[in-house]
Every structure is written in structure tokens, then in C-alpha cells.
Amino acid sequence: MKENLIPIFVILPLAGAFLISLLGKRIRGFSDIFSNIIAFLLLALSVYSVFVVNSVGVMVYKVGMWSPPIGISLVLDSLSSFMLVTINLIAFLIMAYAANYMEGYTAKWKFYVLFLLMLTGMEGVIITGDMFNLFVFLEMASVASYALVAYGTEAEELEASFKYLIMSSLGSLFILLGIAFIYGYTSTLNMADIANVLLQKGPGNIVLFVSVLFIMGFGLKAALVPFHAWLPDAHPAAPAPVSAMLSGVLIKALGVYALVRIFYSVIGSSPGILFVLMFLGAISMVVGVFLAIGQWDMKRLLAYHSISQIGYIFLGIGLGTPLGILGGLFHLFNHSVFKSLLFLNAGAVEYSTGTRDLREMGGLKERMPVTAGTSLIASMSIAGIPPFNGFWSKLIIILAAVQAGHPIYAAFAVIASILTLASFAKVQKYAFFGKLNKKFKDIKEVPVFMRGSMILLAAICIISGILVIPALSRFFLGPATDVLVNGTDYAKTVFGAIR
């Protein structure tokens, strides 16, 4: 009965949001403690799910005991468990950071309610085996994220949230239209059943049209160039824990994962689709880093780098080779870690100094050694400096591109990495090195939970490079890669797992 584990990933955060909405205002400290307990339990269950899937294989939970394709199903395979670990690891550390950071905002319990609803939506997107339910969970996460971006209710936050809402809603419309057309063509919404029908009927012109809709829709959610316009406003405006979640995992769960799952496991990865993903990935890498390098707003600079790093993920996965997919998924995990850390660093600096402008900083390492040290580690990680985690995933992607006969894309990846190093050298120079600005001579390091989260993320940046070791790769990254390499065998695996 291990299948009963699957719905807990949705039930726990949803129940947590409900209870905090009832008791958070009445019991002091309840929302802090309870939300962190929920986040820790989700992380523990995610790690356990990796062991379970590795031992018993794919699991399918039949909602209401109705077997798919008639009933709704929840599916847990190696790719799902990989994504769940990534999301819940970041969510737990950000939740701990928020316990101190969100003291500066009113109605802190409302933040936790929205955060857990966003987490519910992301978990649902990862485990659902039904196209329409994927859309429902995607919208749940999106709507909660709109409110979280506007949480400070200042003019900047409200404007950014409105732009994000409009652009993201447009993406949702493309996705819903795509689902409607695919349902009209296959007469089913179950993802495994859609894959079976498409194998029998063949990919008609309608499938090509649906593919274009999905690339636009999920490309907007993932902030791929040219669908990225909302991100540079939304991420800087949001509170630091929200920025870290948006950039660290939300764009990957709602954008990267959903797109990759549909194209590899359901529709099938045709050479044309893979070329588009590779091309958009390469363009995103270069455009994102060029836009970032001239920024002086610390969080805006990080937001543009999210666009660039998402490009690496799509380049790797778009190569379609086992090594490329492995590199893409590894970089997805690594980017979640070091980009979340960088946004928490930016939040710590703003928390202590009251500014995000690099030109107003300088010498902060004297007063904020933990923030400065962890920021340096994260900067080296995103720039691909050995032995930090970002180096290994970028190296794999570059080698995969050369191996697949795409040396130009490999050159783009190298150039983007060099420019990333230049960009973060600028951050380190203006924010943490040099002479301390006199007006910051009395500032202090951030509170203990904020420091703890940053230290743990920095430690992961240092040690997670070992995931490329074959013995560990076969346990975590390897099985997730195999799910995509096996493509539309997903249908056979899912129906074979139904008990």
C-alpha cells in the first residue's frame, strides 16, 4: 500500500494552509512552527520516496479507486521523486529563513498560508498523471505566487504582480487551449493514455499545433527568452523568500518539468521539438547574462541570471542524449540551490542595509561575514568554478553538446559562463569587498534562522558535486534521466504499475 504515500504530498501542505488560516492569527508563533514542521515532513517524505521508487518501481495512486484512464491518477516515478526532493529541500530552508525575515511584514501567517498553497500546487504538478489536473495545480501555484509577489503592497510590488499575473495568465491560456485540442484529438486526459493513443493514431498536424501552444505556455512559466518579460520585475519586487522560491523552484516545476514531462513522456520528443528547445535554451543563456551584467539592483541582476541558467537546463535536455538530459537535470537541481542562496543573500543584505543598489554598498563582509562568505560560494557555483556544483553540471552539458555534434552551442555555454563570472565578480566587489560605507558601520549580521539557511545551502553547493559519482548518480540522477530517455515508454510503465 505504498501508493498511499503519493497523495500525502498534496494533502500535507493543503491541510497546513487550512489550519494556519484558522489558528495563525489566534496563536502566537503557531504559523512559524507549524509551517516549518510541514516543510520538514515533506522533505523527509520526498527523500523516502526516492528509496521507495528505487526499490518497487513506479507507483500509481487511483483517486477514488477509479482506475485510469477513466479515473484520475497520481504517478510517482524517478523523475517525480527527483523533483520532489529538489522542491521540498529548497522550500524547507526558505521556510526557516522566513521565520526571521518576514517579521518585517504584517500578517505573517497569511504569508505562510499563501506559501503552502503555492507549494501544494507545485507538488500536485509533479505527481499528477492527468493533463487537466496538471493545469488545476499549476493555476493554484500561480495564483498564490501572484499574491506573494504583491505581499509588500508597495507600488513596485503591486505593479510587478499585475504584470506577472497578465503574462502568466496568457501562458495559462495557451496551456489550456493545448489541453483542449489534445483532448479533442485523443478523447482522454490521462497522460499515459494520451501517449498510447498518439502511438496508435500518429502525430497529426493538431499535435504540432499543440506543441507550439505548450512551448509558448510553459515557456512563459519557465521565463524562456522571448517569453521572459515578466520575470525581471516580479522576482526583485517580491520578499526575498518568495524571490528564492520563484527563481529556485517555481519556474522549474511549472515550466521546465511540465514541458519536459509532456514532450518526452506524452507527446514524444521529435527532432524538431528538441531543436526548438535547444535553440531557445542557447538564446536564453546569452541574452539573460548580457541583460544581467549591466544591472545595479542586486535582485534584478539575479533575476536576469535565472533566465540565463534556465537556458542551460533547456540546452541540456533539448540535446535529447542521455548525457545531455543528465546534465540538464543536474543543473536544474544545482540552480535551485545556488540561485535560492543568492536571493537569500540579497534579502539578508537588504534586511540589514535597507538597499539593493550595489553602488551604495561596499565592505559588507566586515559586518556580515556569514552573508558575504555564503554569497561568495553561491557566486562561484553559478559561474561554474570548480569544485562547486555548478561547474560539474555545466561541464556535463558542454561535453554533451560537443558529443552530440553541436560545438557552437557548447561555445555559447562557455561564453555565458565567463560573462556570469564577470557579473558576479562585480557583485562581490561592490557589495562585500572594498571599504565599508560609513552609513553601514553599525549594521549587524542577520538573525540565526536566516544565517542557518544560508550556511546549509552553501554547504550543499560545495558537496552536491559528488552526485556525478556513478554510485550516487545511479541512485538519484540516473533513474530520473532514464525516465526521459525511455520517452513514451512512460505509458507502458504507468499502466503496468496499476494494481
Second form
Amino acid sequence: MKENLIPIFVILPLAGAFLISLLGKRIRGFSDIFSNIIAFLLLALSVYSVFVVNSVGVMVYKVGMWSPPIGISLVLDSLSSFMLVTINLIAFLIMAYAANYMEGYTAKWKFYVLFLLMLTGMEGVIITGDMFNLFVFLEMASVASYALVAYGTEAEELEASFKYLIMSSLGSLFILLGIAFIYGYTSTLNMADIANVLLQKGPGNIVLFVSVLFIMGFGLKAALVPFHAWLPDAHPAAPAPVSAMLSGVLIKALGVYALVRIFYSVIGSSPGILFVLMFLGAISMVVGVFLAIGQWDMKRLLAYHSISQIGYIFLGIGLGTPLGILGGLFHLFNHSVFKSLLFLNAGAVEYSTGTRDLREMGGLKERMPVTAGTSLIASMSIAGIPPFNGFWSKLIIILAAVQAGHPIYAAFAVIASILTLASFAKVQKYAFFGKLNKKFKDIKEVPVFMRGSMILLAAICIISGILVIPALSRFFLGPATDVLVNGTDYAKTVFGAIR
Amino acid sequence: MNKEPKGMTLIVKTAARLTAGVILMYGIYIISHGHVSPGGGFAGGVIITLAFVLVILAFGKEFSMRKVSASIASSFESFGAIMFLAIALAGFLGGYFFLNFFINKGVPFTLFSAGIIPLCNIAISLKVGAGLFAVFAVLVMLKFTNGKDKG
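Compare with the form predicted alone: the form predicted in complex with the partner chain:
Complete assembly follows, chain above in first position.
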């Protein structure tokens, strides 16, 4: 019964969240240790799930023994286990970082409760095989993230959180409306079954309308450019671990993954939809980086870069060729790593100096060597300098774009990459190089857990370029790509896997 | 008089004293018959909360909050969630998460039937009722400190 693995991904963080809310206040240190144990277990399980999926194939879990399409089913395929590894790796390292960082806030256990609930929602979105269940988990992750953005309860945080709440709820409404229409058209909510019915009935106008609703809804969650306005406010306002989590994995789990899963596996990718994804991706790529380059608030700059990098992911996946999808997924993984590292760096600088303004910093590498070193690595990764991971994924995306006959998009990708390099040269120059500001003569390097998780993330930045080597890619990235390349064969695989 | 009036008039207090218990009992009825008639854990939990809200409105927050505080509500809420999860986990006894593992799976119009569903209703009512009460309690305890009120 290897299927029993699947619901554990939801049970573990959910149980952790409520146990902490019950006991965290009463027992000191309980929340730190317990949540880190849970994050570690989740990471171990998700790595294990990669092996299981590679040996057993797609697995379907029938919740309450109700067979799909009537009951809720949980599906674990290669794409899901790829996303689970990404999410749990980042979540574990961020959780360790938060053990030190969140000391400055009151009621640290509440942070862990919300964090674990957000994690539950994300894992649920990844493993569910049911459209409405996806919406429920999506809302769960979103609502927890609204509260986490407002965690500091200052005017700035509350304003950002309110803006985020309004816009993100609007996105959720679009998604719900889309699900309602799809339910009306196909009279089923199981994703594999919807794919089957749509294949039989053929694409009607309603499917086109639903596609538009989903692009708006999930595009809002993923912060694609016309829908990006909430992100530059929400991500900087949150505490650093939360910003890292939001930028690193939340927009990918709720936005990119859900959109890609629905368009490739359920509705089926048509050239029109792919064109829209590519176009929005290219626009996000360029607009995000242009908006970022003028920022002086370090976290705000990073937030704009998230928009730009999400554009790369969508460009890669929207190409629809195996190479493009591979590049997009690889960039998704890489971006999770280096963007969360950059946010943790920004958090470390804020922790020590108390400022996020680049103009006030300077020469911090003398006082904070670990932060400066790791942020240099992360900056080079995001700017696409070889041999760091960002270089390889961007290279693949650009090559795939040229190969697929879209040289203009490839040119845009190159331009955005150069501008990214420029803006991170600015960050490095103003924050870490140059002369030390007298005000910060006595600051210290951050505590041990914060240093540890930053170093680990930097190490992943350096080595994860090897994931594209065929021997490794056959194992981790390749199968995830195949899931998307096979498109609506998803339905056949899922129904074939039900035992 | 500088002192804030505690609660409402005697008429309201008397009416609240008479009705609060009935509302509470009606809530319990809705929960326990959730699987055989309209209603269930969510609706019943809300009704139970309304009984407490009525007491707060009639007798004032200082009096009522001594009996049931927001932290108790918060504990009950977490407990409800854990109970729900535990029931779902108990399904593993039969091999599946959320499996309705009790033997007696449902006889129409019979109270003690339907397996785990009544238990789930109780858990949901705890979660919803305590959660709603906590929201109300926080709103009641909130003090607005605008420029005017400070002086």
C-alpha cells in the first residue's frame, strides 16, 4: 500500500498546525522544534516519493474508499513529486531560518501555525486530483498567506495585506466561476474525468471562456504582468521567511503549477492558449525587470524580479516543446532556490542593520561575510552567470525558444537577463561592496540557523546545475516534463492507475 | 455618571436569560440530527455561538468574558480541528483516510447511525462555533484609539 504515502503530505502539516496552536503557547520551544521536525519529515517523504513514483508509476489515492470520479482522488505523478520536493526543500530551510529570525516578533507559535497551514494548502494543491478540492486547498494557502503578510501589524503590512487580500480573492472568484462553468459543462469535478468528457464533447465556446477565467485567476495568483500589482506590495511587507516562501514557492504552487496542470492535463493545450501564456510570460519578463531596476528598497526590488522570473517560467512552459517545458520546470526549481535565498539575505541584512534601503547600506561584506557571500552566489544565479543553476535553465529556455521558431522571444529573454544582471550588480555594489557605513560599525553576523540555511541554499544554487545532466534528469526533471508533454493522456494514466 | 453601563436594560436581560438556554439546546439538536435532517455541524455551531453572543450583548462583555474567554475559544477551535483530523485518521483502521469505518452505516431517520458522520458534525461544530465566537470576542475587545478617544 504505497498509496498511503499520498494523504500524509496533507495530514502532517495540518496536524502540526493545530497541535502547535493548542500547545505552542503553553510549552516553550515546542513550536520551533515540532514544526522543524514536520518540515524535515515532509522533505524526506517528498524525496522518497520521487523514488516511489519512478518505480511504481502514477499513484491514485481514493479518499474514504470512494472511487473517482465520484469521490475525491489524490494523484501523485512525476510532476507532483517534482513540485513537492521543490516546496518542501524550500519550506524546510526557511523554517530553520525562521527559528532565529522570528525571535523579534511576539507570539512566534502563531507564525508557525499559519506557516504550516499555508504549507498544507500548497501540498494539497499539488497532490489533489479533484478540481473543487484544488480550489479549497488554494483558498487555504491564500488565506493563511494574507495573515502572514500582515504579521507585523504595522500600517505598511496591513495595507499590503489588504491589497493582496482583495486582489487575490478576486482571482479566487474567477477560478471558482471557471470551475462552476466546467462543472456545468462536463457534470464532473474529477480532473481526469473532466479531461475525458472534454475529449468526447469537443471544445465548445464555454471551454474558451473558462480558459480565460483560469488565466485571469491563476495568473493573478502567479503575478503575471497585467495581474501583478499586488506582489510588489505584499512580498516586501511580510517578514523575510514569509516573503521567501511567497516568492519562492507560493506563486508557483498556486499559480504556475495549477495553471499548467489544468491547461496541459485537463483542458488540453491549444496553440491559442500557448500563445497567450508565452506572450504574457514575455511581457512579465521585460516589464518586471524594468520596474525592478529603479527600486531602492531591497525586498521590493527582489519582488519585482519574481515577476520577471515567473515570466521566464511561463515562456518556457508556454513554448510547448519538450525542451521548453524542461527549461521552464528547471527554472521553476532554480528560481525557488535563489529567490528564497535572496529574500533570506535581505532579511538577514534587515535583521542586523534594521534597514531595507540600499542607499543606507554599504560595505556590509566586512561585517556579514556569510550573508554577502551567499547573496553574491544567489545574484549570479538569478542573473544567469555560468556555472550557477540560473544560467543553465535560462540557456535551455532561450535555446528552446529559438528551436521552436520564436527568436524574438529569445531576444527578449536575453535582454531581460542582461537587465537582471545590471540590477543585481546594483544590489551588490550598494549593499555589500564599497565603504562601510559608520552607523553599522558594530553590527554582527546573523545567528547560526539563519547562516546555516543560507549556506545550504547557496550550495544548492551551485550544484543544482547538474540536474540537467541526462543521467540525473532522467530521474527527476525528465519524468515531470513527460507528464506535461503527454498532455491529456493524464486521464488515461490516472484511470489506469486506480486499483 | 462616568461609569459605563454594564449590559442592557432589565427587560433585555430577562429575555436573554430565558432564551439563551433554548437557543443553545436548539443548536445541539441541529448538530446531533445533522445526518438525518437539514442542518449539521456548521449550522449548529453557529447557533450555539449565537447563544453566547446573546449573553455578551445583554450582560456586557466584562461580565460574560469572565466565563468564556477568547483563549478558551481558541483552544476549543484547535481541539475541534484535531478531533476532525483524528476521525479522518481513524479511517486508516479500515485502510483508507476518511473511511467511514463504523459498521452501522446509515438507517434512515435513526439517530444513532451513519458511522462517523455525527462525530464529524460534532468536531465541525466545535471548530466553527469556537472560531466564530473568537472572531466576535476579538471584535468586542478591540479598542479604537483615535485622537478623540485618547483624551
